[in-house]
Every structure is written in C-alpha cells, then in structure tokens.
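Below, in structure tokens: the form predicted alone, a single chain.
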Amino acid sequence: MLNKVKEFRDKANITQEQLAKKLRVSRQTIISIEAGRYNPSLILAFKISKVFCKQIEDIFIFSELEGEVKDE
C-alpha cells in the first residue's frame, strides 16, 4: 500500500524513533510501512492520522488492485 507517512512525518518534523514511541511501536515497523513493506493494521492507520490530524485517506493510498477479488 500506498502511504505518504514520511512525508507527513517530515512536515511535523519528527523522527522515526519519536513517531514509532508515539504509537508505541517499534522504530521497524515505522520503517516498513514508509517502505510499503507492511500495511498497519485499521486501529495504527487510524492512530497514525491521529498523530499528523488528517484523515486515513490522506495518509494512505488504497490500490484498487490490492483489493480486487477476483470472479471465479
């Protein structure tokens, strides 16, 4: 998925240590969800938006194909 979390996280001028100490997760995770390595969870994406006060649409960018299911 899609995300604009470093950027948003560089707007607030924030590390990755900081924001990760926030959401009380580890520095890792915020690492791999700015890589796009790994989705958040619903209840994290929504802490995330939280944390930068936008929404998860704005955060997160959902691919159409990512969510296709496919018709047998």
Given for the second form:
2 protein chains.
Amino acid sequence: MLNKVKEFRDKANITQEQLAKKLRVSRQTIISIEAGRYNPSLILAFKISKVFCKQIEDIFIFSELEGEVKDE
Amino acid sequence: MLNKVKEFRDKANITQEQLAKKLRVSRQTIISIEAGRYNPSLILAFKISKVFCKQIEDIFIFSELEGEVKDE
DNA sequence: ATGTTATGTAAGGCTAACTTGACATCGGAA
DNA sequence: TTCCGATGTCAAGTTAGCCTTACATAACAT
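Same protein, different state: after the form predicted alone, show the form predicted in complex with the DNA.
First the chain shown before, then all remaining chains and molecules of the complex.
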C-alpha cells in the first residue's frame, strides 16, 4: 500500500517528530510508515488523515495488487 | 472504533461466510470485527469498503475518544 | 426427530504494528 | 570546525490483527 504521508508532511512543513507528537506515536512509527515498511493501523490512518484534513483514501493508495475482492 | 459492517452486510443480504470469502479472510475475522472485538487492518478496511462500494469513513466511525490529535 | 444453515465462543499460534533505546549520517548555523 | 536538528538504521520487546480447529446454539426445513 502506497501512501503520501511524507508528501503531506512536507507540505505541512513539520518534522517527523512533530507529526509523531500530534499522533501520539513514536518517531520510528512515522519513519516506518513513510518508508512503506508497514501500514498503519486503521485508527492511526484515521488520525493521520485528520491531521492533514484529508480523506484516508487521499493519503493511502490501495493497490489492486494487494488482494482483490472476490466477485463471487 | 464503531463500524457498520453488519449493517451493510445485512443490506447486501449476504452471510458472514460469503463476505469472508469475498475478502479472503476467515469467518472468525468477520465475527470479531462486527462484534467490535478489534479493528480491521487498513488493507482489510479498504477491501470491506470496496465490497460495499463505500468510503472507509462511511463504514468505520472514528470516535474522538480513541486518541485525539494534539493541536500542537 | 434429524439435518442444515447461520451465528457465536474459546483456545493456541503466527506475524504485523507498535514501542524504547542506542547509535550513524548529513546539512546548516554559530 | 563544531554543534545541533532532522533523518535514518538496528535490535529486542509487547500487543493487536489475523489464522485454524473445535464445539455450542438457535432457526428452520425435511
């Protein structure tokens, strides 16, 4: 799952540490998410989208590759 | 985090097992999410929203209680 | 009465999503 | 040059989101 966290963080002109504080998570978590090492929990995704005043779908890009929905 | 999975599943008139199959998860996972025992991963939340043709925000209700964003 | 379908609970195991702490690098300011 | 702020890596630990298996119950049809 791709995400635009770093992009929006840069636009907001805040550091990883400042963002971590806002979200009440560790800086490591921000680094790992920005680097795409793992995906945030749904709750954290909500908080991130709130910080940047966006929809979750605007920040996190669900690729069709990572699990198609069975049509049946 | 509250969710409307059961509500939308009932509207779609499908069983837990059918939904599980579509999402490629176990029935237990559906039960636990509907019962609110835990939140889905972000990826699963995306898949669920896709099945019901909704936005994540339409199905999962982020309560202010579960972690406010620090304004500073 | 018996079987089937849908839902639910319980227990145990695995991995992903977090944490903390220690240390490395690189660019810009004093 | 030295220092400091911002970013990043590595390692080791905890917890939450999944899994499978097995069993319970209630509704409903045969």
